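Shown next as structure tokens: one chain only, the form predicted on its own.
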Amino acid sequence: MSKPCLATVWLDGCSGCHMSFLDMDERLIDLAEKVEVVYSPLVDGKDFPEMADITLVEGAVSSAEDLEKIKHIRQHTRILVSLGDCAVTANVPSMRNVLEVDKMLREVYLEQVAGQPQIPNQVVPALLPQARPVHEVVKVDVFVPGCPPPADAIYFLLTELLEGRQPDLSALTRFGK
């Protein structure tokens, strides 16, 4: 019998989640022995699978490029997890939501530079109008805030869940903690 397909998705945001989640320790091999990682930054897959059975997504949308990967994970996700406060509130990355995405490029890359000012216009993805959280784009079947989620709390996530059970975190996590 087949191990349940994990994901991780790493979206606009610091990585603190993933470090959260990394930081289960030994726990990880437990979770190894009843899992099968098959995409994230922690590992060398390129592609999403078929069909994942659960995804844990760091960060906001905040690019085209958010925007097209997590309406693709949507379609090939049984549970969508929008881990952490970016995920779940947009946080940090909304923080440019006040300036419009040309006016903020020029301030942020032609006002406040010191030596050779250029918006870049190669590798970087474009801007949407405003930073997102998950789920006002797709819809999101549970939700772990915190910046970072404690690793007690992603572990009981994924446990609860490969149980078959939906986790009340309420204990275990808040808003920025």
Given for the second form:
Amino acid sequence: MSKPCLATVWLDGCSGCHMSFLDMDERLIDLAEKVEVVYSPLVDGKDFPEMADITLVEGAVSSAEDLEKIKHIRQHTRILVSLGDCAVTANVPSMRNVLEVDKMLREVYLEQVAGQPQIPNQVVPALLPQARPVHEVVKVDVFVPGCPPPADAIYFLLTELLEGRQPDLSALTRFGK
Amino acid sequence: MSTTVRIKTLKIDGHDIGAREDETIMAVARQNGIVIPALCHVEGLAAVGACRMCLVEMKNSPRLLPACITRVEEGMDLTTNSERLIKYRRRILELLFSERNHVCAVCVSNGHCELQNMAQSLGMTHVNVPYLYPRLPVDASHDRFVVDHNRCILCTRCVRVCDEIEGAHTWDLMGRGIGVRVITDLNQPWGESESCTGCGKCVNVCPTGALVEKGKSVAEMMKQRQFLPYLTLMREEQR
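Right, the form predicted on its own is done, so what does the form predicted together with the partner chain look like?
Next comes the full complex, and the chain you just saw is listed first.
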């Protein structure tokens, strides 16, 4: 029997949640026996698989690319997990939400630079008007607050989900932790 | 004048309880080891029933009662912790989180915040209503303190402690509805306030990171509240 497929994705976040994932240390070996990591910044798979059993999403939905990515991933994931405060609340990326995107880009790239003033419009995806939590854009099945959620919480989350249970993480993590 | 106080008998969460008629449900519950959550209520200050976290159910009544400002009555049969109450409390919390910018990760009160603790104790893992992301100021004009409106939940503890205990009444409220803000004097910068004595009581009663001491790190910004009931008691005796 093939192992369940695990994917992780990094939207507008600092990668702290992925660092916390790596912080599971030797438990990663246990986990590697139970799941196959099919797509992640931590592995080399280039395309999202046809269907992932669990996808952990780090980061807020901030750009056109984030939006497209998360919609695609939602369609190809059984259990979508908002991992960490940026995914759950938009957290630090949302601090720019009080500013107007056009005005902000003009100030940063045109008005406050000495040479070659230009707003990047190639390769870099366009910013959405506001950074938003993942569940405001697509349906999320499990929420894991924390900045970042501790490795213990991530391990508990994954082992519970793999056993087919809905994890209660209230004792292991909270907003800002 | 007679000072006789009657005793009322009631039930809280199935326990038979006797209480003085001038006591609130909240006070009686706490005396009997029953914890009713609250954000605006703090021991030593007048109760205002602003946050609505302490709503309780009364048998045969369709209305929920705010425990901090409702006095006990004979024969009350109260429930303080039902599924319905938890659902309402969680929704109130979600509204508080969505109304301002509570970015816990970059807050000096992270780890010592009553709002954050409440979210965890009520199992609030996310906010179901859209965040508003209002543009709000931070006033750091005071020599020693900062007010960050992004983190204010309008509990009015600062307003009450300044008025009732310090006697300065530097703090007050301005505006209506979602536009309400705490202000110092007549909405002047805190640093220019002539009435502020710099006592710091407002900072210490603030449940969140809205009022903090300048230069304190996350681990250092612990609020001290144990002095309040003592000060209140002393004031009462002097009157």
